[in-house]
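In the block that follows, a single chain appears as structure tokens, in the form predicted alone.
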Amino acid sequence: MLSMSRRKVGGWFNRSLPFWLILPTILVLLVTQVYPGIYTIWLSLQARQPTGWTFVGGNNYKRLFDMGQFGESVGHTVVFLVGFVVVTLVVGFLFALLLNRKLYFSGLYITLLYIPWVIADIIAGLVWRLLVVPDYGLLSGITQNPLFFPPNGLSILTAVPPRPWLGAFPFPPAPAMIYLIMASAWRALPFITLLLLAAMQTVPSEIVESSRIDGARGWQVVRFILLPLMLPTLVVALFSLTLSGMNGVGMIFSLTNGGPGTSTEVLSYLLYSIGWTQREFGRAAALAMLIAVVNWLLILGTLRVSRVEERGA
């Protein structure tokens, strides 16, 4: 009977040790990721009243569709969206071509490469701030001076945006904006030229010369050879970007602070200007949740891109 009852319980041991080895694992993500989205789902239903919290239902997130600083900083986001994706894919793409041409000190490269990505975002922001601050900044006697930018030269940090080509569309976009663009591509491009090298690297070397004794030579090779076999990584490369470009706060706030005025307040920074700024906790974590369902999209997309590369090879 002592044995069959040791049996048992070293049987119920091995089938549950699996859960015991996992369980910290599992504390952790209730700890924080699972029990602070709850939080935030609960905190966007609630509004701060004299008396403690009190219940609106959907208000905080009728309020937030009323506020025309969100429809503002949705075009922001837009915009910014769209031209820091282009220019990180177009430049990495290019610098991943260069790299792949099995160049002289190619691991040199590769190693100043990784520079930008292991600063932080604050960091890189101050740096590139210090850069056009008037009259000692590296770049202001070339931003600031007439011949290049006339008529009077070109303050990026406190330069009024062009008027609207559409509507309240912000576009064409203000100088700061642009520059925070170029600052946020250089600060992601490390790793999108890395990933983007790898997969060009997985192109079979006898389709490329083949076609190339067929007769296709330069753009014709990476427009019909190279670009569809690496659509897939293209395509996560694209979410990635998206879904980096869609939550970073730290280059904004240290860079252009969302100025000037609200020229470069996209989403997460006007997320962090109602939450810590005007203290509406309920309505920043409205616009929290609504930021969440874009990610978790880009997220589901990102998977199912995935899936495809992995059944297609």
Second form
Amino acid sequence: MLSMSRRKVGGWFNRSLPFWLILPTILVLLVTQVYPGIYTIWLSLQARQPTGWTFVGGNNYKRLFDMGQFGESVGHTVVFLVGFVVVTLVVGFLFALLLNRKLYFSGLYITLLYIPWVIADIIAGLVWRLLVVPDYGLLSGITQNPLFFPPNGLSILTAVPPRPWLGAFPFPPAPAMIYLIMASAWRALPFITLLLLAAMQTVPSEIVESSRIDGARGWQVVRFILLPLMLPTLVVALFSLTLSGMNGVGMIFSLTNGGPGTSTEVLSYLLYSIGWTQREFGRAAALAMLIAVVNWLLILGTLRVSRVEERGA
Amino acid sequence: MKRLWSLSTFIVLIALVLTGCVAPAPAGSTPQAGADAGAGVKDFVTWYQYDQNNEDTKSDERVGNEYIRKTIPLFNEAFKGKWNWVNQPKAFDKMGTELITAVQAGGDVPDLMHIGNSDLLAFYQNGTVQDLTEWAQAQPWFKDLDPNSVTACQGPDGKLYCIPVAEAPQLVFVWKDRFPDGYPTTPADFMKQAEALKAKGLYAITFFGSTDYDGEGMSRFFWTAISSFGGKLDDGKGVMTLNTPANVAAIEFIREIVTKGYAPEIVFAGKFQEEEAFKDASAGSFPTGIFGYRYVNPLTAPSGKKYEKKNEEDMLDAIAAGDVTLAPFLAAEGQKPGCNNAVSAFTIPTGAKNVDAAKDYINWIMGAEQNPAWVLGPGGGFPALKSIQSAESFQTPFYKEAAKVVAASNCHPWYGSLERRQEAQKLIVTTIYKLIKEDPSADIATTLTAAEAEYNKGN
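Given the form predicted alone, corresponding form predicted in complex with the partner chain:
Below, the chain from earlier opens the complete complex, with every other chain and molecule after it.
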């Protein structure tokens, strides 16, 4: 009788063991992902009064759309994301191509290349800022010299953006935005380069060699052999860059603080500003929800494109 | 064996999860605090932007750091066997939000926090601070407070949510040699002297002109200029009114300064870097808070004389030597020079554990013995207690000159009846920035109307 009930308990335990094993992960996900997500949705529908939270429905979203700064920030975000992702991917790919060749001291180059990645983005931003502080920066003597940037020289951090070509869309961007893209790409470059280099080194040399025997040259090898075979890694790189570009605020905070004016104020910085400086947590939560939706759309879009590409390849 | 292995794995995992759920030790119970406190002695926790452990003599916050370091033993001695002061240093631009979130999340809050009055409304709206009206009115020092400072500590319901200790008005630091005929008193006079300085390759003025820190420039220069033209930003009932003739005239004046090159480009760089142009005397004047004397150093006078102690003494020495003078800002015809007045105060957060200690501390600081040191240290301005204003500590050349300047000015907080101060500040400064720098040809009145409409939609 006893051995039968023991066997029953043992059977139940064995059957439910997988559940118990994944329970800690589920609990961690509930606490760190699900609860904050639900809380943010709730918060986005509330406004704070001295007596406590009050339900305001979609008013936080409405107030967000009423802000002139919101539309501007969307434009800045698009410009920043496109610039950051394209520059980092293209330069990263070129660096990976170079390092993939049998160069002398390539180990040393890779080590040096890795330096920006280990510097905190706040520190990196400060260093880039110190280079071009108007009149007093290390490089401002060059950038503000009319000989190099006619007719009046260029004060990168304070120069106003050119008049937009397409209505209110902030293109061409302000020099500070271009500088911010360069600084952000500089910092992201090591990871992307190494990621692409690793992927490049997994491409079988026989395939590359046989394509050359078949007459493929330079760009053709890259376009028809390397790129298709590296596609899964490129998608990962694209993911990583898009999400870090969309949500990162450290570099902007230390390099431009959203300026000059609002010309480098992207959505993530606006979120910081509304939540942390203006202390309007309801409106900040509404913006956080919108950013989350954009993130999901970007991820879905990237996945979709990569599936189509994979099928095509 | 297999079952035993599975069972042990299961037990270890459950143990790990349960251990992770155990509440962490409260942040305030640092080893230092625990070690210092004897039996029956309770910790009294404060949040200041100053760090008693930072002994860097070149730190920007050296004065406040040193004050806290020296005063902790004095307080602990005065309240021996009762309270043990534990100061937790916080970043000046984040401590307000940290307090609000700590109160809302039911986290650890200090027993007392040093604040500026511009934060008060956010605290009030978020239910972050305690009503101190009854207690304060019963204290002997209450009737001695400057009524303006009391008003700055009141919430919209008329109750007192902070205790004012120091007032920090704005004034203009001036390199005397750059303005041999004295600092201009009218806009026309300013433009004339600015043109003369420009001809010599110099700038008449540097100011906080960027949109940094969500519009910090509002309280530093823009309000000084607007109020000196008789401008106002609200109708007294919480409605923003930007498009007024006086405001338009003030912005036209600032726009002219910028477009004619009377101010250096670093004005727009942010992060307080506009100070650089005053430090090397390339700019002749610098409107900012009275506390600015601590931060603007080292200095090189127009004569080439250097003040290089790299602390607050540089500015005080330059003033004593007559190289730097203090002046009220200019004013439009029929107006008095305007300026912002910030109040430095104490507040007791909702959920504070040791309110009695906080009240003892406030009474201790409001006493004649401790008050001047606090005002000179963390306060960085004039005493809010009228009887202390005549104390010997405030009879130095710097304070005497500053007192004259403030008496000649009309200083009051920029926000008036506007309730969403941080939002208003950012919106107004961004609008002014666009008008003076980004698009100097834009119609000022139209742009101001659009900005006020955007704010008032949220009322």
